[in-house]
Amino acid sequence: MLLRGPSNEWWFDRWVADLGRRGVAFHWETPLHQLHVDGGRISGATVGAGTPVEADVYVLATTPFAAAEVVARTPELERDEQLAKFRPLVQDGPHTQVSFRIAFDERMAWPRERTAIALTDSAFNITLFANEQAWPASVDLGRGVRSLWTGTACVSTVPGPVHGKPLRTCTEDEFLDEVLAQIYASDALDLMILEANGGRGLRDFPVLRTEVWPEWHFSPDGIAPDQPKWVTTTNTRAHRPAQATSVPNLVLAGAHTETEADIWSIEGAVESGRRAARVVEPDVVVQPQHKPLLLRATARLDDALYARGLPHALHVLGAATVAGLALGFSRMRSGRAT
């Protein structure tokens, strides 16, 4: 449901709505202030200027940073071995990671279906889709719109070639003069869209328009979003707490929590919202994410090689793997002379 179309007007603004009539109260944009221990039992909470609410289970799936203060404010939720992660899984702070749209006027196939890009070799690690490959044509992309891209840039402390600041010191504008130079420069996006499209590149399909998703504020002291941004580092990824607490009614949620998906993600929000509501319904099912004995083996090689300060495991196997078609060929030569 969620792919078939905006989240807001497909999923969240339906689910509400479905709620509100099931009896559900809402407090909107109320920040969540304290909760209240009784017993060793979260006994209410209170929201926004000191609004009471009180419920027979109560999940905490607000930002890891939200969460964090929550917990501080409360010095029996930090005895909780789940809820002590907080302090610990912030350590990093936010991480500045914009979201754009880029509009085209004219309908542009993509590589493949449902297909998210990477652009690994861009200085802001800009990540694509394209939207109208996996909603129906019934949906409206906006005015004259044919095909709209969302990205998202994920570092923010390299510098781009274009005005020659990271992310999170430019402005607006140099930040889409960015984010447009730096798409156009892969050469390895155009051939895939080259292929897509009968011999037309990325070039042949003009930009009608660009735009930052709302959320992002640019300023002279940086970049700020109305939510703090967290991801999984090396450094943070070992205190993700589970969903289970010691506190017999509440329960955590969250990409931030400790899920098989493993990173910050859509696919860790959905498996964590999942385990919570099992700690809840026992007869709730969390598939397991298949991950094959080869790709086990890797990231347990990844870890061992992290810890030593050395590559990831694809470049010492290509390294390992150029060496040794050298000393192949070294040998053959050798042979060849004598």
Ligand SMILES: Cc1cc2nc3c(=O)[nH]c(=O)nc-3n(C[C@H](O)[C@H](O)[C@H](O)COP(=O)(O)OP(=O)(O)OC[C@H]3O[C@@H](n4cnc5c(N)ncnc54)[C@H](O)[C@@H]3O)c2cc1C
Given for the second form:
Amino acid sequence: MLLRGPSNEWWFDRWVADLGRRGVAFHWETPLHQLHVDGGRISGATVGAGTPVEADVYVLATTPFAAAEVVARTPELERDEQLAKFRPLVQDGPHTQVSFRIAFDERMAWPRERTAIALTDSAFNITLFANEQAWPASVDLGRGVRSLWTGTACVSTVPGPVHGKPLRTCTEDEFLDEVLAQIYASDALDLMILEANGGRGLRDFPVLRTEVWPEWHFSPDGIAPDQPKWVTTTNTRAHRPAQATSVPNLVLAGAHTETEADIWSIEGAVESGRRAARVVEPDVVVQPQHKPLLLRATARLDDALYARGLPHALHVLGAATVAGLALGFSRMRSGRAT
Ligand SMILES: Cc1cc2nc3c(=O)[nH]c(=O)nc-3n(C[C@H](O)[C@H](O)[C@H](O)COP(=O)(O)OP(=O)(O)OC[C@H]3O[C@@H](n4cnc5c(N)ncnc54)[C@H](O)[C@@H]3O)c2cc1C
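Next up, the form predicted in complex with this ligand. The previous block was the form predicted alone.
Below is the whole assembly, all chains and molecules, this chain first.
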């Protein structure tokens, strides 16, 4: 489930306040530096500039890049089968994906509740979500804002149609130009808006403001985020560690660990947290993912095709259908000729 409001106001701030009331001590802006091992257990951690922290259970839930560095600082940890996976897990380096927001001063309908859209033919591979679909009317979207789209540009290496530059070398203004141009170029999105808004298309709703999340720093040498982002790929997926390690009081969490959600997502992060909690609290329930039989069967077929270097299941089925039709057609023609 998506959150029912902006994640800080509706979730994290309230959660942190509750935990604070229960006596949890937070060390904000204080990186975990090292985990210390004694007798096969974690005996303590060092955070920030040498502050020692002790706990009964240690949960390593940083980005996989930071986790790989922490593990590498303590050679005993690298002997664990799960912790040893961090090195290959981050072998491809960070992945550039940039989030942005587009505000409209009019409420715009989408065809179905909670529709998320991926503009798969856009150069920057843009995904979009209209937050007001999921949030109650009481949530303040911003001054004068009636529709608030959040989006992500997921591909950073393909040149955009406006400035001819890939995302990673765009300035912030060039990036926003590209995002708007690529959104307006989508006939499918426009048609969807037309149908849901009684014949008014995307261009009939003026954009009030656009914004890139402040986490990203644009420069001619390339874009850099405050925190490196990871992503599930065919290279990295196989190296995801499980949450339980052979160190009894050390568990792993994060969307980069092994989950049924399968991809690096909020859902994966949440599931990993429950799985990590279950290692120490066996009563914790982890909801299984709903995967229909057809999806499981095509996924298995797809894995088998991929292992043989063949194209995606849908492409193979499509090609087989076209070949079958062509064969049938040529037999029909030769039958007629004879
Ligand atoms: C642009 C963008 C758009 C996205 N859009 C979506 C979406 O629409 N839907 C979706 O499901 N997912 C989306 N995702 C993916 C989703 O945000 C991640 O999968 C999820 O946040 C991962 O959660 P996590 O807890 O594993 O890691 P993170 O959220 O990365 O948390 C790791 C934490 O570790 C902290 N940290 C790092 N180093 C240290 C250290 N040394 N010591 C202590 N702490 C440290 C970091 O500050 C951070 O708070 C998006 C990601 C990006 C980048």
